[in-house]
Structures are given as C-alpha cells and as structure tokens.
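First, one chain by itself: the form predicted on its own, in structure tokens.
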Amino acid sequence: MAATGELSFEDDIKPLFTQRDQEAMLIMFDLWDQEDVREHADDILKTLENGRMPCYGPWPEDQIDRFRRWKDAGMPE
C-alpha cells in the first residue's frame, strides 16, 4: 500500500492478476495496463464477486475487496 495508506494499482492491484490470468485475458484487455483495468473495472469487479475469475478459482474475499476499494477510491496510480 502507498505511504498515505492509499491503494495504488502497480503495488496493490496489479499483482493480484497472475500472468496466467493476463495472458487469458489479452484477447478482451490487458490486466497489467492500469487504463485496460480501469476502462473494465465494473466487470472485473462483477465477474470477481460471482467467483467466475480467474477461471482457476474464485479470488479470496480479501483481494476482491481491495479491488473494490480501489475502485470505489478512484482508480488511483
């Protein structure tokens, strides 16, 4: 987490996305481009809280959640 106590995308969203989750997604959109994300949030979120991504297992409510709050906050760099 950033120094204010501010989820930023490098440090806090982007490693939640595997390398097998970018490469599944690169035909719609890039998970490790901060503008693809935030241009897909809504969905991303939606398909995170029905437990349909990654297609290996739903995410921990954990890391959902901070994807929410990252989203709700703004999207911040």
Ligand code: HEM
Second form
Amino acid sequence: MAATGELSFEDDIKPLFTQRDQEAMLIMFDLWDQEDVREHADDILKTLENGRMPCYGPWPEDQIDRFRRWKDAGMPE
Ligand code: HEM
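Switching forms now, from the form predicted on its own to the form predicted together with this ligand, please provide the structure.
First the chain shown before, then all remaining chains and molecules of the complex.
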C-alpha cells in the first residue's frame, strides 16, 4: 500500500488477480490492465460479491473489501 494509505492498482489490486484469472477472462477484458478493470469495475465487483467469480471459489471478504475500497476511492493508479 502506498505511504499515504491510498490503494493503488499496481500494488494492491492487480496482484489479487492470478494468472489463471487473467488468462480466463481475456475473452472479455484484461484483469491486469487498469483501464479494462476500471471500465468493468461495477460488474467485476458484483461477480466477486455474489461469489460467481473466480469460478474455482469466492474471494475472502478482505480481498473483496480491498477491491471495493479501491473502486470507492476513484480507482487510483
Ligand atoms: C464482469 C465480471 C465477470 C464476468 C461477466 C465473468 C464471466 C465469466 C465467464 C462467462 C466465464 C466462462 C464460464 C465459466 O467458467 O463460468 C468465466 C470464467 C472464469 N472467470 Fe470470470 N467473469 C468475470 C469476472 C471475473 C473475475 C473478477 C475473476 C477473478 C477474480 C474471474 C475469473 C474467472 C476464472 C478463473 C474463470 C474460469 C477459467 C478456468 O476454467 O480456469 N472472472 N468468467
């Protein structure tokens, strides 16, 4: 996390997405590309919250919460 306490895509969000996640979802968007993730953030958060994605098992709540806080903070780089 950045010194300011602000969440950043590169340091805090991108590492949440595994290579398997990234490769699987390239059919729709690139989870390692911040522009793509910003563009689809609402839908991504919904699938994380309802547990439909990732397909091999839901994220722990702290990871979902981190994504939510990053999104609410305006999705900083
Ligand atoms: C807008 C949000 C998303 C939509 C609409 C979506 C949709 C889909 C669809 C249609 C599939 C293929 C069918 C299936 O296996 O169920 C799939 C597969 C998958 N998605 Fe997503 N997905 C989304 C977000 C995510 C996110 C955020 C992750 C990871 C955190 C993720 C990880 C995966 C994985 C791992 C697979 C299966 C690939 C495999 O077989 O290993 N997806 N997704």
